[in-house]
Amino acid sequence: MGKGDKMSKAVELSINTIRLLSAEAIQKSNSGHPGLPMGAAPMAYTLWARHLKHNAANPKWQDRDRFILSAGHGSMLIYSLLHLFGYDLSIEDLKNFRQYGSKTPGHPEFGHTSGVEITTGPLGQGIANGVGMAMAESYLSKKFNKPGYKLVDHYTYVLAGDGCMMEGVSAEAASLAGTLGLGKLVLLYDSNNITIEGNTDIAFREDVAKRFEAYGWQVLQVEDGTDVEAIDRALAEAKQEENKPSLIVVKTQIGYGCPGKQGKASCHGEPLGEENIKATKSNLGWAYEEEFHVPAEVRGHMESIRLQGMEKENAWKKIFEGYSREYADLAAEWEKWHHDGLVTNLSSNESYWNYDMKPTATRASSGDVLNRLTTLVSNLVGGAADLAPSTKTYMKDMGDFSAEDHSGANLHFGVREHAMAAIANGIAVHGGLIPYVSTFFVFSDYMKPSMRLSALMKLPVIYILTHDSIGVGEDGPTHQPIEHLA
């Protein structure tokens, strides 16, 4: 047998060992969401062993690239990945998926387990959160990037289903997206036509490639979702493209390899049931009776690409002494930036509290508060909900994050409250900003389920809300909210 040969046995084994551990694990504890890991796994494979840039040693390395599963049901998905890529999961903490207390919680918890990017379950914040980390990305390479120093070059990749495509925040966030041109964001989206309730043709028989082309976003097809070479190249080639986002839209059968259950509805959110694992070992030519088992060549695969990426990260520390010597001022602003928490004292700073005591609207404060901010506090971003001239939150001197510049610390959301929040968690969770968004009180209420998961994560995400309660008497009812605070 020649090497190709043992690498493509390898590469099945690795496959087949993501798809029966998510099984298992939902088996175990009699709840979860089989169907998309069993048949996402091959694109999750190729993306984690092939072109994912990350070191399970160090899950916090700056200029890892970002994995998101916007589908965060498929949660096994996840761990099995994390698990077999040699994170800080083991067999034990599979075996309790979904129980109290454990690291494999029904949806992935950012802060909970090692290697979960961001907090994922309400179906398409996901995407709105990838597109916050692309242009944290781009901020932040403008700002610190010099010639032969790299030092932010990562990409950001979102796994999304068909649910996460109906859900208007991804929407909001695709469009954006495709406007500003952010070249290192790539969306993988596991088209299998099968929702809970059926079959997609139910509701939902739109073009999303069509869609996202109109977005302005670069569209890619793998029209076999097993086929591991092809979604290869075409992850190959979303790299490629600089201008655009890219979509990657990947057919599958959900459930894959079980053969009472693929491309059925009924395997997408509940167990297989133990005859069908055991149909899916032998469809799949799986030829281990031990539940949860890693076969040897696969543990020997998955080390071989783990020592991969710790090369990489210390690579990119040998990058990083070069730039502290040579820049060693920006050196110094980058470590201040990706410190925890607020490195300048505020409350000390006499000059921060002195302020002109005439009668201001309370908006007009927070916009003079904000400015003075950027003068202490350098790493921070944000916008409004196209109302920046209402909410004083535009920020002087600070530039435009535009299609032509990423430079920009103010941040132009348009008309598209939801997103900008899902967003603002993505760039916080990143990693080197502190984000800030601005609407009128009134339309928190497009925004309360990513507000929601700002607070599950305790982001520092900042919620600059003006226009509030009877003040706005002219406006009208719509425009009112006298309820909200409570």
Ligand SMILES: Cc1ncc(C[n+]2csc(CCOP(=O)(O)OP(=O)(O)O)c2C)c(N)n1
Contents of the next structure:
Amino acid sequence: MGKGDKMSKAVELSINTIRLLSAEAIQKSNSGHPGLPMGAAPMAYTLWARHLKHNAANPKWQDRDRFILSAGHGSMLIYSLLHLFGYDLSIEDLKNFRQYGSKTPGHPEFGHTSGVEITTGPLGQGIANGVGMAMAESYLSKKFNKPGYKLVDHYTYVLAGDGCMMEGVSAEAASLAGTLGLGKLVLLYDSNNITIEGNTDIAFREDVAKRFEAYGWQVLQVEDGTDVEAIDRALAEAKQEENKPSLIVVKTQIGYGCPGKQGKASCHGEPLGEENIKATKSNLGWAYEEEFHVPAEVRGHMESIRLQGMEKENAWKKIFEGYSREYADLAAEWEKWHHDGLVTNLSSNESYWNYDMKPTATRASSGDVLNRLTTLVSNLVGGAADLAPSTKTYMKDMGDFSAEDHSGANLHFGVREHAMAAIANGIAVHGGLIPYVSTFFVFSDYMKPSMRLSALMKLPVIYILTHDSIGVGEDGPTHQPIEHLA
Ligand SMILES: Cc1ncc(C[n+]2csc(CCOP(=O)(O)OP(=O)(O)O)c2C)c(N)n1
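One more: the block was the form predicted alone; return the form predicted together with the named molecule.
Next comes the full complex, this chain leading.
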């Protein structure tokens, strides 16, 4: 960033404000993870200030860009951002970081803090959640967009660290994202080569960029994670690629700004200490004594960004008005899909309850029910981890979501149970769609971390787990769900 002019000063101050609010909140609560917010502040700022389409006044605007902090331990980063960009999160809330009942819990929680798109913390999940959100965006755009009316046109941005890249679930999901060509998914990789136990060399030496290239992603590099203009260019380039998801590898230094700790694992997960915060302030040229200070230039800068966000949603509302006049039926469908108006009349629907009373395998009945639902619940999407013929979860005449065509409601997750459930969580929180996923009951083991998160977030993800009897004898004990129900 060119030093000297007013704008650059606001940029630099904004980034340092993110760093210091984060470090001070963690210091006050005497626990938390300052390293990531301090190192990733420039990329987070650049994304939120220059690219992210959002309106702080309405965090539920359906066509907003989605932002996921997959590295959920860096939660103070998202809280600092939400505060500065005008969301309903006060300095007082930041001061209550990690306190029981506060709006700023240790890891970001969906439904708890306005502006937090999804619960993260178990590493890797956020990347797969992002794949789900990007799939939802693309499917909805195919369903609703009409010439002159881009009702659905948003990006999904994920910020992930080394830990997320090591977790298998991210590999499963990234492979699927590349296969499907999800062009509106952008993954910012905070590559600082540090995890809890030290340098990543001890357990992780592969070339992540090459791995993602092999998955079919566009891969971009930012050598200096403090270079706002380089990050800005990479984000612009990522958005231009319509047919591939983009990975931006951003080389950063964990705990950037803290002289005694930057680049070291010791600033990953513990407060910096009062003396180190003082040293950081002086090192960063921070001129303010007061704690939790937001300089006036930063407030002004953020206010103008906040207003731009409002204008963006207003422009979208105009598009929706025109759309409602020209495509009234579709607009009504849009409203239904987005406002739970679909799950109402099953109990009074006689044909839905009318079945032949002959002995039928439960999975066959389940498949029958699912196919009846497609006409009643038109926003159902889902599939299996390569087991649909066995789990009877294919929806007839609903098309297939494939690399070539994103308009099909049948999803093919491949043999990737864990990512399947995490992707379904992403689809469910995205809004507009009701996802189901399926595999044998015994393989629920492979997706339990994401099932747990569905439950924690109270998401309407439908799990169809078949072959639930220990009597599935021929396959032997590996396929017998003996302890699963318990
Ligand atoms: C599934 C899972 N395993 C382990 C952890 C505990 N954990 C939290 S942060 C972390 C290290 C993450 O390193 P990195 O992503 O590089 O973050 P950074 O050190 O840059 O903050 C670990 C192992 C977790 N949150 N989730």
